[in-house]
Amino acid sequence: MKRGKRYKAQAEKVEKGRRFPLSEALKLVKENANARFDETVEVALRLGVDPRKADQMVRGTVVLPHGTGREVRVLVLTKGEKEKEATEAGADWVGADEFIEKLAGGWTDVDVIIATPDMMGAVGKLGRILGPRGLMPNPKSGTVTFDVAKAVKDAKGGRIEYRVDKAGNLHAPIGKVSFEHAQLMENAKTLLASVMAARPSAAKGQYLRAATVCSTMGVGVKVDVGDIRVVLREA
C-alpha cells in the first residue's frame, strides 16, 4: 500500500518493532494526529480465541466514563407511556409502527436502536436489514429493555459494543484525539477490563496476544500487553 508523506512522517516518530507502555502509546497517538478533523482513537486487540466455536465468542458492551466524543443518534421503538420516558431521556426518534415501516423500507440513518420487549415481534422481522448493520436490538447489549431511559442515557453517554471478528481481532473506539490524555487512559482501561472479564472459559493459553492503538488517519502504535496487565491490576 502506497503511503503519503504525512503518514511516513508519523511512522518515523514510532520506533519500529517496539511495544510501548499503554500511557506512552496513547501520548504518541495524540502527538502524531494531524488531520484536519478530530480523529477517533481506537484500540485493536488480537485475542487467543477461535470465534468459529460458539463457546469462544467474545462480545460485550461497556460504558466509557468519558464517552466516545461522537454524537449518537438513538431510535426507540416503543408504545404508550414508554414513549414519553424515551423522549425525556433524549432519544432522537420515538415511535412504533411508523418507524417499523420506515426501517422496512431501508431507512437506517441511525446509530442505535432500542426496543421494548413487546415490540420485538415486529422488530424481529427486520433482522435482514438491521443485522448486517449492527442495529438489531439485543437483550445482551441492553437495547431490548423496558428501562428505556437508562438505555438511551447509556447510548448517548458513551456505551460501546464490541465483538471479536472471525480472525480473533477486536476493534473499539475509546474517544477522540482532542480528549485529555487522562480521559483516554481511563476509557482504555475501562474497555480493556471489560474485554479481559469477557474471556471465555473455553479459551486456552494466552488470551490477550497483541494490542495496538491508533487514530483514524494515524500510524498504529503497538502496546506492551504485559504493561496492560500491570495497568489493570493497579486500576
The other form holds:
Amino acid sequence: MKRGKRYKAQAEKVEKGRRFPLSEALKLVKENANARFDETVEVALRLGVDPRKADQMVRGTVVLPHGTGREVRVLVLTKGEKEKEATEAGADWVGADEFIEKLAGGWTDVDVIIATPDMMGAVGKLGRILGPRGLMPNPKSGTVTFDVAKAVKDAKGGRIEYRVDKAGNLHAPIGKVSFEHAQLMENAKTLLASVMAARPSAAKGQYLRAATVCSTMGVGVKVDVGDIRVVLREA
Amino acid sequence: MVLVSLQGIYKSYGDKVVLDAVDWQITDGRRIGLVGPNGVGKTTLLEIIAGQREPDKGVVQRGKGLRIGYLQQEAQLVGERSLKEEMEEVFASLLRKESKIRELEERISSKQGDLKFLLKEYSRLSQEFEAADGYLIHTKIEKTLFGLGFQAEDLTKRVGSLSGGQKSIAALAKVLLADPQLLLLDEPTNHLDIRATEWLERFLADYPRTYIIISHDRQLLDRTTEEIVEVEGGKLKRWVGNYSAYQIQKQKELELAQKRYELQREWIERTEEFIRRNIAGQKTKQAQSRRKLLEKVERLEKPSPKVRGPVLRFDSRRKGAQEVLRLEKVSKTFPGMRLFSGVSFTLLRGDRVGLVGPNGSGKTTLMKIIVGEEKADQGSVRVGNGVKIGYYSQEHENLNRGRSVLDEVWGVEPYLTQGEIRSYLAKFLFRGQEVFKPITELSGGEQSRVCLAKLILGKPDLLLLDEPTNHLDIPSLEALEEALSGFKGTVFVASHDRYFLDRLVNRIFYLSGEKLSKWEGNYTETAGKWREQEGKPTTQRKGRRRKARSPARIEKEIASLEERLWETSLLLADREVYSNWQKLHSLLEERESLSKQINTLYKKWEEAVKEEEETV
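Having displayed the form predicted on its own, please output the structure of the form predicted in complex with the partner chain.
Below, the chain from earlier opens the complete complex, with every other chain and molecule after it.
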C-alpha cells in the first residue's frame, strides 16, 4: 500500500512489531497527532468471539469519565411531563409526533435518540430508517427508559455505545488528542473494563486478542494485551 | 474447514459411467469453476453435492448445519406471489422476528404486562434481529434484484407473469439472497444480459464464502474463479488459477505428455530393433533382458488433443452486393411498449458487428424484422442484391421438432446423398445412430449444433446470429469462434458473451432506450463509451445539442477563440517568447489549432443560421 509522507514520518517513530504498554501507546498517539484539527483518539480491539452467533454478541454502553470531547446531539421522543424533564437535562430536541414525522421523512441529523417506553409503538415504525443507522432506541443501551434526564445526561456527558462488528472487532472513541494523558488513560481503562465485563459466557479461548490505539489521522500503535490486564487489575 | 467431502463416488446412466471413484474435499473459501464438455457429468456432480441426487456408490459427507444454495440450470420461479414476497421468503424467520418486535413495541407503549420483562424480551429480540442484518433485508433484496436488471415496478409483479428469462433471474436472485455457505451455480448467465452478468461477477468477487460455478462464459470464469476442476472420463482434475491459466497449463501438460509418449515410442522402437538383431547372436543375453524390460514397461497412451468441439467452417458464396443490408428509420412498437424507433444502419460485405443491449431492448425483434419474421411499423429494410441471409434464432424456433437430425439437415440441401449428409453431421459430433435421434430428444447444446449445421450448409453471405453461445460448451464455442473468424461474409451477432464479442467483432451496436448507437471497436474497447452515453438522460442530450446549434452560442465561442488568437499574435511579438524556441513552438501550435477550431465553428454557424431560418 502506498503511504503518504506524513504517515511514513509518523510510522518511523513507532517501533514496528512492538506491543507497547497502554500508557506509552497513548503517549505516542498524542505525540504523533499532527493533523490540523483536534483528532479523536480511538481504541480498536480484536475479540475472540463469533458475532454471527447471537449468544456471542458483545454490545454495551459506557460513560467515559472525561467524555468524548464531542458535542452529542440528542433527540428525546416523549410526551407530557417527561418533555420538560428532557429539556431541562439538556436535550437538543424534545417532542413526539412532529419528530417522528420528520424522521420518517429522512431526517437523521442526530447522534442519539432516546424514547420513553410509551412511544415505542410509534418509534417501531421507524425501524427501517433508524435501524441501519444505529439510531434505534434500545433498552439495553439505555435509550428506552422513563428516566430521560439521566439518559440525556449520560449521552451528553460521554456515554458511548460499543458493539462488536461482524469480524469480531470493536472500535470506540476515548477522547481527543487535546485531552490530558491522564484523562485519556482513565477513559481507556473505563472502556476496557466495560468490554471485559461484557464477555459473553459462550466465548471460547482468549477473549481479548489484540488491541490498538490511534488518532483519526495517525498511525496505529499496538498495545500489549498483557499490560491491559495488569492495568485493569490495578484499577 | 471441510464443507463437503466426496469419497469414492460412482454414478452411471445406463452403460455410460459419468463419475468413477471420485474423491473431492470442498473446503471453506474456495472459488471453483467446474468445466468439461456437454454431458460429461458436471450437473450430476453438483446435484450429488447438493443432495438432490444419490450416487450409485460412495459416501457424501456434508458439514453439520451446512447451508447449500443450488441454482439449477434453467431454474425458474413460479407462483402467485409478488416478486418481492418471493424474495422475502428467504428471510421468513427474520421477518417473523420483526413482527414480534413490532408487537412487543405496541405492548410496551400500551403497558400490557410486566414492563421490565417486556423490555428485556424486546432488547433480546432486537439485538438478534440487528445482528442478523434484519434492518438490511429490503436493501439487500433491492440491491440484488436491481443489480440483476429488475426495475422498481417489477417488485410488485406476480412471479408467474414474468418472462421466462426473468423467472430464471429471479431464481438466481433468491439463491444469492439466502447467503449460503456453499453456493452451487449451474450456468447462471444463460438468461442474463451483459450488465447483469457483470453485476454477478462483482457479486461473486466480493462473495466471502465458497462457490462452485459451471459456466460457458470464459470471462466470468476468468474473473471469479481461483481454481478449475475439470471433469473428464469420470474423474476430476484440479488446476490452480482461473480459466485462462487452466488453458495454458492444460496445453503445456498436453505438450509434455506428447513428448513423453514420443520419447517412449522411440525407445521402444530402438529396443525392439536391438532385440530383433541380437536375439540369436553374441548379445543374446542382453537382448533377452531387454525383452523382459520391454514387457514390464508400462506403455503410455497417445495423448488425445484437447476435447474436440465440432468442426465448423462457414463458406459464403461470395456473391452479392457490396452493401449487404440497409435499415432506414425502422421503428417497432408492441402493445403498451415502444421497442425502438428510427433505427438506421448499413452493413457492408465483411463487416463484423456485435449487437448488445439490456434484456427486452428489442435485439431479437430487430433480427426478426431483418429476416422478415416480424414487420416493422415504420421504415425500410433493404437486403443487398443476391445476398443470402443465414439466421440463427435464440430459441431454435426454425427447427422442425418432429424430424430427426438427419432429415432436418438434409432438408437444406436435398440433392446431397445420405452418406454425404452423415459425414457432414459427423463434423458436428453427430455420429452413428445419433443422426436418427428426433430433435425433441436433443439437449440445448445439441440443438444448437443442428442449427449451426443447417446454417453452414446454406452457405449464407450474411449471418444473423441471435445469442449463438447459449447452451454451447466451451470446445463448441471455440470452434464457432474460429469458424466465424475465417468467415468471409458479414456477421451481425447479438450476444452477451463478452469474450466471444471481443474476439469476433470490430463494431458494436448498442440498443437501449429505443435508440441504436454505433461504436467502433470490440466490446471491451467500447463498453465504457456506450455506458457513459446511457448514463446521461436523453432529454439533456437533446437540449445540449440544440444549444450547441444555436447561432448566438456559436458566435460567442468564435469571439472567445478569436480573442485568444489575437492574444497569441501579441505574444509572438514578445522578445521573451520569440527568443525561446520551445515557447514559440507551442504558441504556433496553439494558433494552428485555434484557427482550425474557428473555421469549423464558422461552418457550424452557417448551418445553424440556415436551420434557424428554415424553422422560422
